[in-house]
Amino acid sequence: MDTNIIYCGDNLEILPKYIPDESIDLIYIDPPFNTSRQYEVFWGEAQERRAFEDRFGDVMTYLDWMRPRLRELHRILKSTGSFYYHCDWHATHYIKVELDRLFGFDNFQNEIIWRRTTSHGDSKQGARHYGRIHDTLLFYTKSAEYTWNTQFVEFSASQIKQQYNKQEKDGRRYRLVTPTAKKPGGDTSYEWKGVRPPKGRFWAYTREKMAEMDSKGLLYYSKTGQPYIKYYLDERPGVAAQSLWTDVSPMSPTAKERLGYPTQKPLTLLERIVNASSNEGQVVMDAFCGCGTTLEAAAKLKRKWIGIDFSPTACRVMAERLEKRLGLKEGIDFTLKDMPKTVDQLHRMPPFEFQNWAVVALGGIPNKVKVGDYGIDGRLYLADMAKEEKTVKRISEKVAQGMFETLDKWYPIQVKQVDKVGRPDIDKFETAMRRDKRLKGYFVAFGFSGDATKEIQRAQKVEGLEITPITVEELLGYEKTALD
């Protein structure tokens, strides 16, 4: 089985094709939530925007869509593996019933509540419900034997004040813990410095261990002579993480890791899950990996990983993220597989996805605004603009950062996901070219009508406007030639 790979496609097709039974150690998924909303997503790093629609109608339709995917995920999970389903209030309880049937109720380990924000606009004055500020993570395993590494969180100020309420002369804080226990075991009722354990309790340590702790100054004696063990704050790992997560901050609007994906989760959230439920070298999968947070966490923590997403734009952003944030190289450290390669696949692609693909395949930069773009979907920058730069990719990054906005050496690109572009479409593109004072441009579509071709010829002969029509089939040929 290949790992460190991003598959582009429907996970219901990818999983049975590539992933064998019981081969994955940890699966985390954050699938669409059945929110009946449409997201217009702006991809900050790539200057892209795409349509993400998680509309399934009623919850039964959503469950019908998820059910075969959950069966596939259960199939590929190892008997010692763990599974996390990230969801919100829309379908949590329905999903839990499905997972109970699939994994078995006894293998349900936790309902984790993550406070993703401190307040929400849906609780403003006039709202008829409490503010919805949390997500739910349903944690299942496939058996009673599974990987588990306890995670710790920092002590709160109130915990420190209440529990570690004693200090050494140097300011070192500590708490006192009794060295007794309820159950006896060995020599546990001896007298220690004139004191025996309280009635009904026994020493938890041998005489030798008590003597060792005493010699190291780790025992504290009360006025009655009763010993206590000193637990120093700076030696404690923290408090074991509980099922309520309030210490993982939500994504800040200014966070460096933010990519503009509407349901992007913070890296710290996935790091906790990956650390807790897998070990180095094990395989982590995210079958709805969006902008790739799970993949970054897994790679950063030295796990093998597999990601799947239907969106070519998302897969491209994931690849860029792994390169930019972790220094991984596509084709060397990881593979991007099954990107759209046929005319039929491109016909079925969501409009914004198709638009992004066409502009990038042509070598251009997609507009960061897709709605109201006034007839121009992307820009193709001239080669002489790269004289002071070593690669076209670096030029693209500069453009995305707005550093070349004043430079005038670019060609407009228009994209239409139609079988045949008509004369009106060409007229609109000509108007956009005149407005931006462009004498040359590119138009990508599946085909062009006779009237469209005649207008392209007229515009060049009469007005000097050079429009190059490119079919999708031709563009696929360009990509293949470039790869060869």
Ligand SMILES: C[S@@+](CC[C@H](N)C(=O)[O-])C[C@H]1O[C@@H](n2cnc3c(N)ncnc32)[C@H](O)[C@@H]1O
The other form holds:
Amino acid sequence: MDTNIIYCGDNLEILPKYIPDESIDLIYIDPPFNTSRQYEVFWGEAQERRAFEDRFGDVMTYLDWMRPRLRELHRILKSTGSFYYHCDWHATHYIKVELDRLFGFDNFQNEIIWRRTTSHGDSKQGARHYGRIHDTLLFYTKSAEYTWNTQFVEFSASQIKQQYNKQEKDGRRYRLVTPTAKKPGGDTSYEWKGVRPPKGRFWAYTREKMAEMDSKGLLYYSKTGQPYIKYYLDERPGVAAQSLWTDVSPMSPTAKERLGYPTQKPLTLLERIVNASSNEGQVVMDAFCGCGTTLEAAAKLKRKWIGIDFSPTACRVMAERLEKRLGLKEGIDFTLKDMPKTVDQLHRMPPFEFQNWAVVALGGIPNKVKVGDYGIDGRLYLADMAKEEKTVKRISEKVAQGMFETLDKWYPIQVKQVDKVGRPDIDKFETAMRRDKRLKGYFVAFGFSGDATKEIQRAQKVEGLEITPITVEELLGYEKTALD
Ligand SMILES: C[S@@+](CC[C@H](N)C(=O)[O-])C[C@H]1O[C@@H](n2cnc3c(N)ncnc32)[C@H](O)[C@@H]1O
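Could you give the coordinates for the form predicted in complex with the ligand, as opposed to the form predicted alone above?
Next comes the full complex, and the chain you just saw is listed first.
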């Protein structure tokens, strides 16, 4: 089985095709809620919610869509493997029932509540319910034998104050723990500095061990002479993580890791999961991997990884992320597989994805918000336009951070997933160009009618509007060269 690989495709097709039974150690998924037009959710959580309310309607449709995928994921999970399903109030309870059936109720380990924000639009004035501020992660294992590494979180200020309430002269904090236990073992009722263990209890340590601790100053004596062991705060790993996660902050709008992908999860969340439920060298999979948070966490923590996403745009974002943040090179350190390459595949691609593909293939940046069918689909910033900026990549970062409007030198790109662009399509693009005061633009489609070509020539001659028509075949050629 290949690892360190991103598959571009529907996981329901990719999993049976490439992934053998019982081959994955850890699976994390964070699927979208609507079933049919996932590409719409790529850029906006608001859209995702609306899509859910509009089309989901019957929750059973969602489960019917999800069920065969879950079966596949269960098939490929090792018997010692773990599975995390990230969701929220929309679907948690239905999914829990589904997963209990699949994994067995006894293999349910946790319902993790992640507080992903402290306040939310939902809790604003006038809302007639409590703020919905958490996500739920359902954690299952395939059997009772599974990889587990306890994770620790920092003590809270109140825990420190209450539990580590004693201090050495130098300020070192500690708590007191009795050196006695319930069960006897050997000579454990001896007298220690005139004191014996309380009734029904025994020393937990041998006389020699007690003497050793005492010589190191690790014993504390109460007024009555009872010894206690000092547990220093700075020697504790923290508190074992519980099922309520309030210490993983949501990403701030200016976080370095933010890629402008609305459903992106924080890296620290995935690091905790990868650390807890896998070991170095094991295989981690995310079958709905979006912009690749799981993949970054897995690669960083020296696990092997497999990502699947059916959006070519998401796959590109991931490849760039791994390169930019971890210095991994596509083709050397990892593989990007099954990206659409033929005209036929592009014909069948969902329209939104097709637009993204075309704009990116042309070297442009897709518009985040689509304004009607005849809005401009993307912008092309040519290298010489970016003198103030070092590289075009820097511009993409700015776009992701919402600083789009600060850069005014760009050419519009219009994309139509049709065999023949007609004259009216060109007219509309011209109107958009005039509105945005652009003299040059690009139009991508499978072909152009004679009338469309004539209009392009007229607009250039009479109005000085320069529209470059580009066919998908040509673009595939460009793409190939760029990838070669
Ligand atoms: C909520 S996002 C995941 C975000 C991710 N956890 C992150 O941190 O970036 C869900 C992703 O699932 C992808 N997706 C939806 N249906 C899919 C399918 N059937 N096969 C593969 N990927 C799919 C979408 O394209 C989207 O990128």
